[in-house]
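Next up: just one chain, as structure tokens, the form predicted alone.
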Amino acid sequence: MADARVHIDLRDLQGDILRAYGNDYDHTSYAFVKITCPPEQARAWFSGLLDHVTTAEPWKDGKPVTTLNVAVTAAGLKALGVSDEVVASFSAEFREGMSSRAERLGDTGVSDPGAWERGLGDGSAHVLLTINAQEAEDHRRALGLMRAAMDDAGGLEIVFQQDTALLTGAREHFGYADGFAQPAVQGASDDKAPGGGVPEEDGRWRALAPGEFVLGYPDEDTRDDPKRTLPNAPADPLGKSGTYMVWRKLYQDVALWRRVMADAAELYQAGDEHKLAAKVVGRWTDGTPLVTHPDKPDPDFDATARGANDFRYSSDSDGMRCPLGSHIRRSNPRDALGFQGALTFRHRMIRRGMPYGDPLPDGKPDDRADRGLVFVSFQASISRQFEAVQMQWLNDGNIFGLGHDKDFLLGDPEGTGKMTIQGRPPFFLAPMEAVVKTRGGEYLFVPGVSALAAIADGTTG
């Protein structure tokens, strides 16, 4: 039950932050728009978007056929006429942009911004339009309307567009169920607290303060402050109901992943390829956590059930069930770092995103097709949440006692290039090269509905 002390203004919040569209909509497009016209002309077009933006309000008449959500880059704020003074009130990492922070993120070598797709990370992307649709025909119609409105306005062009579609079984291209392990937000998704919130000493969980994800609300530092001193946010009115968005295109080398798993499995526990892959990920393909079912998946596991993610790592401190360096353990250590999870819960993110490209059929050779995952996350602080996870947990093994071992899936290709799988004896897995490569990305800001109106009116200060 939601805490009565917390009331989130859902009418002022864009809908894709607290509401996961993925399982409701099979088709999603991310269109990055460049503004080449004067700010007044751009704001007229921007104003026309407002009536179509999907908010977080409950759907009274069923699911809308399509949804629209809007985000902006730092360069986009300026192109829309927001003053340099107001832009300076946003976080430094947002203003600098993802590509300028590539080295600290591990976007080097094959993932270096110099090899990113055109339109991403080069300063040309100003506004991101995210369109979701239930049916392919509705998706095509919504894209057509978007382009027609841009043509009518003039001075606008799409510099990058990524179309995505839900894969069978809500899986990603390596075959794993994805997207169901989300943080519980106080006042919005308190029912997901078991496994999704903050672990407490009595064995229960509590939901995270909403200010961890939505600006203008108490966060974990201020939740018990009777004066409700709110965290830093951009200058009013832009900070109200806004959040920072991370967008990354991640290419998945499915053929290499399968080959590495198959070759390594010949030396691992009688060739159990599926178990070896589960050790890398930390879950079986259906989402069953390895820490609770180390030998085989739970036939009754339901990723959507309450408590499906209600597990901790304190009883597996040696990593014999779920390796210390498995992907889900590194990306969300829960209580694995001690102190009842106090070192981890300030780094949670709301993760969205969709797979792109056609699946590579089982047993087929590499077809060199472009396929992977569009990673999207929402957080109040890019540096404390997304960047901390990327830098300290995925690309640095020291905090887990793993030395220079990096995350096998999303860690950068520098370092040892291996993963240690605890056992008697331990097993060492090394890839030939990165199985996931960054193809581009942007740091964005998702304004609240009232903030969108202020941008359109030119009244941001």
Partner chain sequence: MSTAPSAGPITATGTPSERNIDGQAIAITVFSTVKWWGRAFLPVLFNVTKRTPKLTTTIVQLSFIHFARWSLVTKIPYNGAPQPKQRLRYPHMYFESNFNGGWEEYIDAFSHILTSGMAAFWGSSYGFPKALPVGPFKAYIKENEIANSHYYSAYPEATITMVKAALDLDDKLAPLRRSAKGMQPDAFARAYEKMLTDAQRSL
Second form
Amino acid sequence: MADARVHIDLRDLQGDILRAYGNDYDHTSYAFVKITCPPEQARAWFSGLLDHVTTAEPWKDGKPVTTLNVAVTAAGLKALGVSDEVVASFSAEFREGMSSRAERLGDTGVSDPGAWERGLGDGSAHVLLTINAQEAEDHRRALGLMRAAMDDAGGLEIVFQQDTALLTGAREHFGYADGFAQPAVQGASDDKAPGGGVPEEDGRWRALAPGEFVLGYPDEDTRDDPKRTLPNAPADPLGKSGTYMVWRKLYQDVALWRRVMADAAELYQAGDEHKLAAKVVGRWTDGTPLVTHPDKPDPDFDATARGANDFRYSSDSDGMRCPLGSHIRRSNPRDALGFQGALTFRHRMIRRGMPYGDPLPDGKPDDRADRGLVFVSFQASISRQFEAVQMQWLNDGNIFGLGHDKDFLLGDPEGTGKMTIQGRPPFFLAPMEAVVKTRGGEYLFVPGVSALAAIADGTTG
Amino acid sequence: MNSSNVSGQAYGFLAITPIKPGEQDALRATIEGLGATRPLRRVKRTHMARLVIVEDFNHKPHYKQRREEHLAIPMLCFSSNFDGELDSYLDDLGAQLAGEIPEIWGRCIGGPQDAKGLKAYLKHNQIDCGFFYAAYGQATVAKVKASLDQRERLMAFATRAQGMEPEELQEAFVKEFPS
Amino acid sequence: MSTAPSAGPITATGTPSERNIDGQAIAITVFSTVKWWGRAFLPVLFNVTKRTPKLTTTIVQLSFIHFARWSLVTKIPYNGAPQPKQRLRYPHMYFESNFNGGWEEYIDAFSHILTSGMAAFWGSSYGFPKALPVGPFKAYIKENEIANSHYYSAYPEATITMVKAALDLDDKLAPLRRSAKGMQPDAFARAYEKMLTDAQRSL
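Same protein, different state: after the form predicted alone, show the form predicted in complex with its partner chain.
Everything in the complex follows now, all chains and molecules, and the chain you saw is the first one.
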């Protein structure tokens, strides 16, 4: 159901932004390509990709077997011959890149960019190709075609590639259902407004203006402004139908997480470690929100059902059901900060994560394998949306009245600080070592379809 | 005393003093260097304070101001949010910043070269508040600092004390938080 | 549909000059030139605000500001030669705020939440563009802000919410500190648990 007042040009928008592929595709590969050849040569290759790019247009003949999407870093724009003047019209944080923003993001200590995987955060990643496939065989074929095209062109090198695959039941490695709570976007997913939009005073929800996630459209600041001063965007034609993308490889130490929860639970409610872990996350493993079901999961909970996320925190302002510092309450506080959501509605983002690595079976000792989550988010402003959430909601607790406590689940390389589980009496989790570590990441720009063509043609102004 | 400068027991002070011609760069260098020594920490009643050099009023063509007005001479703003009443604070400020005074207000027209003249000079150049907001105007610096420290200690204690038997708990508490 | 150029945007996480920061505390200092009617209007507004605590409820709830001040400068004190005597044609408003790090992330929210308050305090200043939309308002603050040369906070790592929590906790902990020693261990354990339960919002 789309809002008739807002028309989003889906043919010009790349796919997987407003609509998730995650549930349609089991396999996803992220390939970061470095351009070592002259811009004209690189543009010839880039041009060849365009016919294969998947747009946001509704699929008429069922879903494609594979999809391709393209994003570029600031260094990539230059390598493709986009002028310095045009690159300067992009946001400062995008131009600086994720590794330059490490300190504010909490990527320090073991998560420091100096320790990131080769090819990430060192300026060599230029173009990101994201390939989705239904079957393993299609996946292999698509990757083969991608490499063949690069070999034909020459002067291109994959500096980093991450293959990912859905885990059984759409869980992440700690065992939680993930990725189903997304912002509702006016003109695209208005029906997801209950629980996904902005909580209004009368109990209703409204979908967010599309410009929060896609450039070239009115955002929450300008939606009611008759003059329609549009949000800051790169100079045309790149500004139209584009969006900023955050890509992060987050390692999850599953064995450590299980051990910390088991040890801490010895002092918590007769050793109920599942409940303790749910308190940290804010949901039970199946996705049931704690704020509606504080004592046990709802056996009928269906994360994909309409209204599955239709809940608020105002009835739980003391955090007795869902702790004030729980992960989901921090990352999307809904109405928890009062003022009818005015402190939260400009800090939403679309998340498209995929787990990587094999799961560590329950009860198995630590196998030291690389596993975790590829975190992807789309937003109109990396600083106002992704970075603000990371800095103010996850890496600091002040806005929630929790001092400098950090998100206990994501933690911090320097340690989390304690976590208060509200109750009678409250329970305190002692600071722990970080269970999630940043292994690398990039800030990217996802051009619209016509903008991709302009880059390929060298006509970006 | 103008009550507009007071909120609870907190006082909001502002003095604007003209900078001697030719001294602006040296003055700026001096106060920019204060970050290293933080001399105001010696004036223990100070919550928050700032030193700002104002070169001129701000104008932009689109402000549609009919006639521009410019400051005749660059000014130094000293602003402090502190505990209690003004006179004894300025005495304390003078005493604690004796070494810095010639380098700061000594570079202002009519300004003092030592602690003695500071109070009169700052009071002469005081600009009263119109409205002063203090979030916790009843709490002194000492009280704020002690409470912050106590909160940190209680959080650590509460975490560590989980699972203690009553006797052990009481003993540990009394030791950590004596009456 | 064309997109606006991103000329010098103030990013939400834009870092203010180092000298405007002490730990978590950030200083903002703004001088604005006031229109003729502000000379009479602002003192009335200041007075009403002072006498009506309800008007500052939102600022209290937002919990971002330690201290803030508005002063009307109508004359510049004279200190003798070589200071030029200056009669001000317009009043000028001095504003200072001592606020938490992180405020910039919420400057949008301030425009939405304090729309009428900002209009009242700055509406008589030249160039004030209204609090909404946010873009021009941010630009106005940025172009009027004066960089500090030195900024000091006595407790730089504490946010305003932390200070209030610490003060609240002190109220709740003080009675137990006084009576703990003489209590029976079981009674103490119950009183301790009750104190934690009552004070948990500050922990």
